[in-house]
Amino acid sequence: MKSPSPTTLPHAFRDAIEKRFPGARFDEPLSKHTTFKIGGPADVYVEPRTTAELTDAVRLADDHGVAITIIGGGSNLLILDSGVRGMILRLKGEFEEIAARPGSLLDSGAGVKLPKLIAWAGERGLGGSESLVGVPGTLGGSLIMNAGTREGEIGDLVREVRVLDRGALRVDVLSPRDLRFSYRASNLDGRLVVGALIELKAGKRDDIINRIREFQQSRLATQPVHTHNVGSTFKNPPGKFVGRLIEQAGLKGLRIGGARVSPVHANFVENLGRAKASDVLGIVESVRGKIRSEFGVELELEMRILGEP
């Protein structure tokens, strides 16, 4: 195991993490953990598999003043080339489990990938989430950003969200009155989401599976699903589709370094193989500037940027 320099992490914290989490990885390249395949190292990367392990990781980090960041599937993240300081957590084990509850409810851990959750529900005759099957992230990340499509958002389905209270080191349950979801945002940002209760609708299994396949086929036909990207780069401005604006500005195929605006869907930026975060940021600024000058529209990022410049 490669250890970071003493100036990066406190010695006592590093020793405690190595003892509690023998599988912890120091100086772990985060390009291995994002769909963009871009990003520098984490000081330490840990995969808690139980609530007890997560609680211990949080306690150790807080006791030593070490920052914590949870990543899900890494499907909406641009991690900077310098990497991320502190501890990166990715929820595994019990956080990847799904269970049916009475009344068309699903109890899901935050680490479950959304396509898996939707397929699992469909096989059991539970629908209402089919349009989200093209969202590649985990449930936790999807809740934080209120992931969605034109047909609906994950926030529409939520009946409770479980979060870890860092101060009390306990799991709290948030009801709908505690939650606020808006376009690609929620008041869960900054919280340690560990699971949720999702309400679906009972229906015919075959009908639900067919709808899932239709949404999958539509995504295959309109999005660059086989390239390294993070999905939508920018949020849609009110009343407009940002992909169309970028295409009208003649920026489809724009390339900087190893990154380019997708020729399939202009709101996707692709890593052609050796892109750096700085290449992607160059495209972001070029597109923003062109759309501002051509249409007077200020674009807001949908992807998240993680790390220090």
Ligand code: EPU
Given for the second form:
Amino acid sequence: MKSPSPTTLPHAFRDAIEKRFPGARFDEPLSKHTTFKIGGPADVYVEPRTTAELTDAVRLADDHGVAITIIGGGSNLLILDSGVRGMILRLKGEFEEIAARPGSLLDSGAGVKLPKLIAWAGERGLGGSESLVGVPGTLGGSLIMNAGTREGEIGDLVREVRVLDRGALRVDVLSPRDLRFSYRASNLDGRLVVGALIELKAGKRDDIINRIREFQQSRLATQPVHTHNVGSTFKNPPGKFVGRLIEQAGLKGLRIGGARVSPVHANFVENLGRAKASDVLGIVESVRGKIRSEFGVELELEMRILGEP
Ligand code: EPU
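Moving from the form predicted alone, what structure would you give for the form predicted in complex with the ligand?
So here's everything in the complex, that chain up top.
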């Protein structure tokens, strides 16, 4: 049985998508696609598996004036309760492939999860990215955010990024001189990242695997890894640790609806089971207000918000 036609999608677009992507899902709950397990529906959700499929999805959306958003692992995203209008894309298939290239280079699709990429590299004696093993997102999302830890950021390792040019519908290759990375930001925001060339360092397999394990263990000890969360809520303000400030303000364990400030790491918000996006936003506003009044510090969000307010 067909699901009812969403009102916001043009009928001709809906028909064309159903024909080209038989697996497309209409009114797809995005809570299924975020680590927070929060988020209202997407008008339509498509998983392109090849560059040709991605190009067709983008062309159809642009021809019909439908908005497109690519989501990665959904591990840094708060999707609002009213969901996202237009088409959500998640890159699968060839975008989840990794290949070794001469000179300690890895060619990876944007849909590869970072922990997989790092383990894959480690098995082949390629290191230098171990500290990023705790970042659960995809390579594409990590590049856009310049995901990182105190030991390093993904932007430091990038030798080339491939993006789909939406106007020309062709893949362009960006070199380091085209790219700007800063603390949790890049000039790839808003671009359709499809893959990248990552430069690692040759080393001893066992040493690299051990370092990966150490980073995993330290994360297990300091972060609420086994809860539904999206990692850091706020960026660290210059020269300060936001987790420490929130703890000092006495906000660990603060609960609004089904969401709470993690008792393990104060810069994490946990979904206790039935949290709404509005519960998380309530926590964000309470924490911001208290940190402003106690310390005179204005907090900036690290997690991304997607959807119609
Ligand atoms: N701290 C507290 N109370 C807390 C949490 C932390 O006092 O509840 C203190 C810690 O004791 C430590 C300091 O704050 O002295 C910093 O904490 P931590 O080492 O956990 O690092 P962070 O700055 O909070 C950053 C990244 C994390 C990354 C870790 C490990 C940001 C916003 N966060 O956290 O990234 O995993 O370093 O390198 O930069 C993410 O981006 O989603 C993420 C989790």
